[in-house]
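Next up is one chain by itself, shown in structure tokens, the form predicted alone.
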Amino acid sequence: MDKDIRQGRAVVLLNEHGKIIEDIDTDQIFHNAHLHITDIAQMGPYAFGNLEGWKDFPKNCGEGDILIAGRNFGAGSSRQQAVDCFTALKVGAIFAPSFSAIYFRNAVNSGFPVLKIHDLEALIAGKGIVTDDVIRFDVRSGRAENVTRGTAFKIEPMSPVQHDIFVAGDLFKYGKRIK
């Protein structure tokens, strides 16, 4: 499968009552109690440790896992440990209707996939989308498909800028490549 098509188990971050959690900040991604590491291999542990109902995700994620969040996914401080946990623990892609615009930028810099899925809401209220489907999608098209339900829904495509720092791995290797 080429870099561009992904797929992956999506992991809908939802609250006690079953809605989808907004506004998840920086701090609840990764607790600045934990800034003192610095190897992001170790990072991973630690992801989502302050957000309540949430702190055994390291535990249960797997590899090429799709977050699937609300709105401002992101917000709060700039630190990047928010975005490296995620990469330690391989996951494969977030997705939101928004992000912070230093949240969004870090993960883009980084080489990792953070996508724009603007009807979630609906995705999720119909059932379109639920914890453990299997999801694929194209990140240059914005074709996403439930594989597990049968159903295409779309996403944001990268803009080309982010899918040349994604294809390179982040943006100092991206830099190189400039001549």
The other form holds:
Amino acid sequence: MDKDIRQGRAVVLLNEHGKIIEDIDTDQIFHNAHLHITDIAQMGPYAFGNLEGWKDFPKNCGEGDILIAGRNFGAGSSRQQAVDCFTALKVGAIFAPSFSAIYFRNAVNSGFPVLKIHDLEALIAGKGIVTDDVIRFDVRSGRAENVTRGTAFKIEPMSPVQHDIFVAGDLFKYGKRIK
Amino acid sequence: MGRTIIEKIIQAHSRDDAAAGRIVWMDLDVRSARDFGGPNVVKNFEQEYGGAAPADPRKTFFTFDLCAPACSLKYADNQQACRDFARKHGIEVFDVDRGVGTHVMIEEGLARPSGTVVGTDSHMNILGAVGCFGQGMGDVDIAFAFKTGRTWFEVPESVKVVLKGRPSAAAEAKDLTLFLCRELGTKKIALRSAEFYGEAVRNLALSGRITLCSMITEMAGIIGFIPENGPIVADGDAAYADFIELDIDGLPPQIAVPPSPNTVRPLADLRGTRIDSGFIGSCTNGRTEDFARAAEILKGHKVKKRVMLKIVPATRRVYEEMLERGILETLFQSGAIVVNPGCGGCAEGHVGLTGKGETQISTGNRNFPGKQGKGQTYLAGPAVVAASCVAGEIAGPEDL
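Next up, can you give the form predicted in complex with its partner chain of this protein, since the form predicted alone came first?
Zooming out: every chain and molecule, the one shown earlier first.
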């Protein structure tokens, strides 16, 4: 299968008022109490361990799930674990209107798909994306499709460097290629 | 076309055209890792490169500041793994006695004007205070930087922020910084470099510049610079993505209330809020000047009996200056707890966390839910924290 085209179940990160959660910081994603963990396989159970309403996420998520979050996702610390915990859970991608700079780099460098989504508020308000919808997307072209609803929307295509690293697998593999 | 400060610094470290928006390969003058992130860097490095040496051990460092000395077996193991790696490759370790890595790099002259420094600390951009491009990165990035001495980077756009007027005499650098956290939020300089201009920042000493630059991360910016009276300036015809003018005339002390550093109100609104503990320190307010200000207020007073005040100098040199200037004695006599240098107080390190129901007032830079435990954290400058610990409630020095 073409690595650029992916499919998964949407998980929309809403708060108790049904609003998309913005500014989710790395201590809500992977709390500093667990920073001593260096083995990626052990990081999964702590994902969203400090995010109100989402603490059961590791139990409820499935392989390939696409997390849909509000703007400035991954604010705060430089911890790679805040990306790696999703890799451990086999989460397929994260869509958000924007990411913190460090978080975005960390994800790009470990080959984990983070993609900017446009007009998210309108999409959510219009029920264009609801948790459990099946989403298919192309990281190269930015085309995304809500398979469940038969509708289409746009994500920002990966930049050339992000795509090169994604295709190589991670920054290390990419680095060996360009040498 | 002229260049902004960030464009100039990156250009001096790249063969690519470092215009804003371009993705370039950038040489790194200093590559570092802390006791948090460091063990993951070592693990990645050994997994990917086996026994190979780093590109240049003399430009590679470890700084242990998070849990110093180790307060858990896990941290003890992790620090030792970094030390073993460092010994094997001839890398210098600023060990658990030295303090906050970014501050040690400034003191040691490793963070130089126009330089590039990376490390596993999201407040690495504090180095903007000395005109250096510092950037926090994760352990994949840093392992790659150890090995290759470079990284890819998207040159950020710049925003010019001009501050008009003069803050009130009671306002410290932290109050100005918190005001900016409120006004700029997490959107106005997001993913951009900010250049601050105006009398209020022009006259800031290094400690105040550090305070301001340390919280650019909380404004979602890449880095902040204070060009006036600083070591590096932008070209007159540099291109800015935005221009923001803010009136700070008469600015009173400010406090960030839970749940974020961007929810900021004047001290007057919070006065009288009961507190259980206080903390003075962190990369934001851990300089000698910060403790001198606190000591000035605490002299002749006692920390209220039911309140604990925790004090963490940024570095061993700061600790020494506190000792020499009698600051340490004043703090001790007031009843404060003074511990060894480091990042304690901001994360789960060697200084306590807050318990459920506890209210803390802190000079740190983050008060996100659960960050320092289950309690509520308010952020303020050293003067307000010191006064509040005497009063047992949020207060300014004038209330004592």
